[in-house]
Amino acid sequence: MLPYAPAAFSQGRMDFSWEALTAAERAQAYADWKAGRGLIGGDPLRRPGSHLLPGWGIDLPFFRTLALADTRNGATLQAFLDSARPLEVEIGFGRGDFLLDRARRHPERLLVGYETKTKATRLMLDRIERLSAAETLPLAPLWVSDDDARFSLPRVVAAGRVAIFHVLFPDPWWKNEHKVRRLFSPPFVDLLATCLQAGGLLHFKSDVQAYGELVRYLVEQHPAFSPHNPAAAEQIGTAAPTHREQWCQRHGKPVWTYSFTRR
């Protein structure tokens, strides 16, 4: 297992709950995003400065979208981007984990991790550092971001390039005045519809049962997804659990996977 400090969690609460939306919540869910609202940490296109790259992250695998005209960061992702390497994407890769073993194991494929926590994304870049200056075999090329990445996908990545996306353990965001921060929406898995390519795979995890039966519900409404099936996760192969998985394990407690597979 990679090294990192531990951590604690709480088992969290477990009282969500949903119902299928009405014609006037699924249009409200495409008014809120056209208005940028919901997005972690605010919409970027209001936010002074977030066309900078920080000075921590100048030279090293890390990016934000309004700043991929500093070509020093910008011009290497885009030549990844542009390259024949199956892409995989992780939203809210946390301490990392799972997104570092997939670099060691997969070394031919690109990667890009978002992160919405700044501390979480820099620790990662240090996590990335250490791995490299470790491992005797290559790795992956493994970038990664604190945007939202409902914001920066469509800015991105070009539609049909993703192989394989990764939300894994999201948070729920429990509180009914807090769902419109929720990362999964209609408009968000017509994202995931646009940026998969045909036979790509949607990998989704959660400790959260009615959660994840809130995923299913939106994914296999999409008619761009297959309903869910066991046997697609076999494109996953050997992996390390993440850090919210080990604890799950740890204590007992249950973890709902499902996999969409993109017509």
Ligand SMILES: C[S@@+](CC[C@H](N)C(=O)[O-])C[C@H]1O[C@@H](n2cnc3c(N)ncnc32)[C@H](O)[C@@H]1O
Given for the second form:
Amino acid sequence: MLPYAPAAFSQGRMDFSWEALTAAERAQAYADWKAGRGLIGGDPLRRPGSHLLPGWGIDLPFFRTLALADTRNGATLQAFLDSARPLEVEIGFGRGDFLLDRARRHPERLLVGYETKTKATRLMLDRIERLSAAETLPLAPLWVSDDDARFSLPRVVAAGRVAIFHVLFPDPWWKNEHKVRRLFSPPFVDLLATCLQAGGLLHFKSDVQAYGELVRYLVEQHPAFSPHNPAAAEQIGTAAPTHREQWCQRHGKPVWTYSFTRR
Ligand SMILES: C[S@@+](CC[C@H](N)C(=O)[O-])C[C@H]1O[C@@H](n2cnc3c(N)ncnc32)[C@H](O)[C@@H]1O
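Would you generate the structure of this protein in the form predicted in complex with the named molecule, following the form predicted on its own above?
To see the whole picture, the full complex is given below, headed by that same chain.
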């Protein structure tokens, strides 16, 4: 088993509300996206040093989008991306429990995880190393980045390359002025549709019911996705709960799960 330490999550706010987007709000979402507004950590194109691989990440399964030309890491990742391995991407892996479990259960796949908290990403690299050393069987290649997935995916992953996206317990960003940081928006759903292969899956979970409803509204409005179908989640199989999900289980909090298939 993966080492487990109880999380210090608080319940947090639950009073999330949303309304169908007006044409003006939709246009604003595309304008924000185009301008790089709301990217966690700011726009890497304007951030000094974001094209350099940090020393601590060299020769580890770590990448920064603008440093992919650095062949020390970039070439290895590129070879995996060019391979026929089915690709699963998790956005916001947090402590990484779900993804590490996935790597152990599905060694034939390729896993990519995004987590904008650099400290959490570095801890994940340690956990990957320790788990690889402890396992007798090889793990699936598991690459992580502390880039905002919205910035990275269009630059790293070819159209139709992803078999499954996992977006598990993303931050709802409650306040109106923080909405621009929220992962799910019309251009983000466009991006998922572009990256997913036909028949590919978007696997989403939240403990904030109304955020789940907003995601369902946004995804089902998109012509590339079929409506939520719980049976589609069967292809995930047995999987470890994320850190947040473990907290929900311990505190008897409900979790809402959605699965949308790319047409
Ligand atoms: C509420 S936490 C959930 C973590 C984990 N999935 C779990 O269930 O325990 C959401 C995580 O997503 C990360 N995150 C938020 N926006 C992101 C983005 N645009 N790209 C990558 N990671 C992101 C945050 O740093 C945070 O760690």
